[in-house]
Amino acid sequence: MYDRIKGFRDFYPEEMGARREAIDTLETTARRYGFREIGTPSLERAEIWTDKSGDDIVEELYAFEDQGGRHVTMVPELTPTVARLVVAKQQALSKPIKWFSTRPFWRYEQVQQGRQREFYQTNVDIFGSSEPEADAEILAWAADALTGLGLTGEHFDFRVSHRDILGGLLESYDADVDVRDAIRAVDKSDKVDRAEYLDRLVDAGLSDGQAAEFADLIASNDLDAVVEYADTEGVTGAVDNLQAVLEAAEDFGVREYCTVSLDTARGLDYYTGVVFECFDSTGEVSRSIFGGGRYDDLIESYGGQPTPAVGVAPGYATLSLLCQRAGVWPEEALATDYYVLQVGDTHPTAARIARDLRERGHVVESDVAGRSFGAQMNYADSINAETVVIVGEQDLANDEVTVKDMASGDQVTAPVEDFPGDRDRPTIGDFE
């Protein structure tokens, strides 16, 4: 007996059916906004990540040397890969480029609630527009996808910030501040107590007093106070941009889901402008549901032409936790429209009925194991068949089939040549 590898999950049909319904909702919403689906490889050159984040990141990757001597890794996130795709055909692609995909990723990290070593995300990105409307459209897609799953504004909150506000504030201090380390401290602030948070800011170069002042200022989420404190072109421009995105979100009808949250920073270094994270409004799901933002410099850093970009990547582990908490996760149960039951030498007729029902778009099963009448009925019940069509030798001798409603137990006979006829979804009521 072989054990499943830690951090990897199996999905049996009932659970996979619910996940598929959620994935379909997110992807259908993306298509309505004009996003086009792409497919990407599971393996990439590890240098795509080590060149940007240093060799230490290898400890977080499923990286190895392949038989050709190449240093490769199972893909831990999609953004660098889609950046590579854009660079490869940048001149031939119409702008803006709007792509989405759903696929698994792999990271070697501590397994905990909502975080596995193999996980699935739907990535949605826009390349080629720096306008606030592009950021707002990403927020609008995310909101529409969540409400499409049955969630409401009572269930989730988009915490929206701007990396240049944080960077500009930090640079305004008369201190030698490592802005990247300070922003990482902000990103981790909700996971540590205040004393440790301030210590990390001090380690990044702020004095004790500056660290406390900075922490209090961004915690206020007061954009006017931020501009008044650091009235620089960079900070003022970032605040204006954030406000413009929120105004565009109003036009898209999703401003109600957005809250200014300046201590939302996003830890990845490639983020450049507006960033956001989605959280459970009640706090019962402790991790962010998903996050995203602008990464305007990434395409150029990969050898392409300067290309603004913005995107988001909901993951299904935390998304399912939020939906389950709210009571809207799709039901984890098998669903079958019809089971065509055979008794005796009736296979040609049963097969014809099954084909006709499938052509109408129904989920239909029939016996493929030579089982008895009772065994077939038990199986039909186990797969939650709504209706059983019994095709028996005695029925056919009378030119009939029996149609049984599994919920009520009621059944009627129907002329075999008239079943299913021209009915889209035949029920016993059609033949009573």
Second form
2 protein chains.
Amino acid sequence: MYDRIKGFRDFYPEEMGARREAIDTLETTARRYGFREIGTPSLERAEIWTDKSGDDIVEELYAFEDQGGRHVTMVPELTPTVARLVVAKQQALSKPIKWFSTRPFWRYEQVQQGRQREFYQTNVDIFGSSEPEADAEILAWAADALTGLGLTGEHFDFRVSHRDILGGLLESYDADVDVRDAIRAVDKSDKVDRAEYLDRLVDAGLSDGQAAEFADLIASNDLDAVVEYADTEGVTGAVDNLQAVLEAAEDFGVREYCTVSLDTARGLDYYTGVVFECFDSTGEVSRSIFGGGRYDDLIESYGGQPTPAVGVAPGYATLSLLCQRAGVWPEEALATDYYVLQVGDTHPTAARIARDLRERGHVVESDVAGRSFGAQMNYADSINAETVVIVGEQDLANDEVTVKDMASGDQVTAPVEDFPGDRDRPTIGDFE
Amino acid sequence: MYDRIKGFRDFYPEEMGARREAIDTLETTARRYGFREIGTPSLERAEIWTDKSGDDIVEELYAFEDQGGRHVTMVPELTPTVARLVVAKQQALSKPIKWFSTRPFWRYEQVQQGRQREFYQTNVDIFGSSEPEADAEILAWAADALTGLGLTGEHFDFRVSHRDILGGLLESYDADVDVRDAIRAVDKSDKVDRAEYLDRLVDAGLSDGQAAEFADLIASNDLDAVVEYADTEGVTGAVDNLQAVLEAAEDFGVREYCTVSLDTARGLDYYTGVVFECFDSTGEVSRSIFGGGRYDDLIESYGGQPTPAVGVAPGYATLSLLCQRAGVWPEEALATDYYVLQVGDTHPTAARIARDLRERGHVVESDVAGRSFGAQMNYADSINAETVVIVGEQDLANDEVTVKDMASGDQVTAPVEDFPGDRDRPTIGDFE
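For the form predicted together with a further copy of the same chain instead of the form predicted on its own, what are the coordinates?
Let us now look at the entire complex, which starts with that chain.
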């Protein structure tokens, strides 16, 4: 027997059922907002990632040469692919373009809790609007998706920031600051002590005094103080934009889930405006659940016309950790409406009843293995059948079937010709 | 701008919507039969395929060495993976095991109509029953799935055969016949003329006379004649089993879609009993739409306990060809229930109305790009909005909104406080 590859999961029906319920919730919410599903390839040209030097993602690629000599890679993230789709039909697509998709991605990373090498995300993006309402709609979708899963404001928190507040502040210093390095220091600030954080800011070009002031200002999350400290066009514009997004989030009914959190920096390589991350409010799940933000320059960088964009991509590994912590992850158990049990040579009648029940939309199993009454009853129990319809030769001689409620153990007989009859979902109560 | 990889498709929303509808139909039908969804990895060890020499599939693998030195391959078919899942939990799983999943597979093949290098299938399998009812349930699911798509017996035909009828007949000859080669000759018989077909049978070990008799017998599809010609245990047992499966199909209400077709051989490497292929009844789509059958030895060959199995795996590329030919493929168009149009500074009210409509389950878009009345109306038209709710500053001053039916162009005003009110799906008729 061969074994599974490390970092790749099998999902048996119980766990898959819960996962499917979660995926359905996110996708149904996306559809209601008018996001449209797209389907995208598992492979893209490896150059898309390898041509950009210095990107950590390259070391994590499942890249190889195919039988036709193409350098290809299993896709580690959706953004370049959706950019390709937008650019390919830029003229024909009416804007804003609102797309979603749920699919696997692959990265050769260290396997740990909440992180596999194959992982599923639902990507949700809006292309073609730079307005705060677009950022807010992404926040609204994410919040509605989480509350749809049964989470509340007690369970999660969107930490919202703006790339240009950090960048604008850093550029306002009369010093040669490496903005990217400084933002990385901010991004990692919760993982190191204050002294090391300040050291890193100094390494990025700030003086000791500037580093301390900057760190305190960021930590205050006080937007008025930020504008007072540095009223450059970049900073005030960014603060105004962040406030406009939060106001629009109020209209969408999701302001309550958002906290201004200026040290939320999100790696940042392609983000250009508002960024946010979803966290477990209790901190019990310590890592970010997912994140998103605005990336206005990306489509152009792939050869398209300038196209503002904003998006988010929850992954199911971390989402299930949060939902399990909060006690709202769907139950991992099979559900079956009816088991039609056959005793003796009753297959034609049992098959007719099963068919009638399926036509009403129910989950119905019946024997396909020629097994005994007891074995069928055990099986019905193992699949959590709510109702068992016993089609026995003796009952049939009286033109009857037996209907058994599995929770109570109660059973009644019903006329075979009138089962299910005109009932949508017959239960023992219909025949008592 | 980089380009897409040959054989890998992008699906834009219109086409994806139709495809999703088809997938939903097949999956919903599977759920009603009590098939349970599983989730499986995109990569498996390449040895699973390369260790079996002589398998054509090996040349078609997207195989490579990962960053940890593992020989891996993108999965070209589901069977070895489900076998692994069955074997890994053989004791814990209650039988019969009934699983389904929809996912992509990858083969480096010649790209042509209905065949891409990345292709999606819904695999549906039953493990742990050797009874004819299990074969029939697979046929029943497949037929119900197709009729669920809008197809009828006028459109498709299941050509049903039995691996041991061909094998038993060939073994009954007093000659040294290479059964596998002979069955391959049968499998390709519709692609060559009779002379070449007979030559191939002779190459496989039959005499000229035997080849002609065998070919005529197979072509007759007359099971009585088959038993009369060779009443060996193998042949009579296979004929009995095929007839039992067809009788069970009658109970399931799907016998009418099945035709005995003894030259349906299905490549066959792992099939052991009943096999079938779905064809376009008109022949307009000339290739097989999909196929399936019984493979009782496979689980054991992967180190499990002997476990009978039967399954089928429709792919969406060929299925869409059949449905398009029959005129039942879902319409490739966007559908939108409401567009909430904003004129002036009416975002809070528009957002409230959009939220209320979404909570009722509708697909609702609203402006997130700060656009003009005309631009919004054009956009609403481009997404096929059924109803546009116009939230304008002037109307709002009168505590009203305007509701416009896009098909007729008719519009009415409605009290803003009573929209949508307690209506599930408000239309202009509610306010006339």
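Values in this document were obtained by computation on a predicted structure and should not be read as measured data. Positions refer to the first chain, counted from 1. Heads up, when I say rigid core I mean the largest set of C-alphas that superpose within 1.5 Å between the two forms.
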C-alpha of residue 210 off by 2 Å or more between these two forms on rigid core: yes
Rigid-core frame, C-alpha of residue 74, shift of 2 angstroms or more between these two forms: no
Shift of residue 246 between these two forms at or above 2 Å (CA, core fit): no
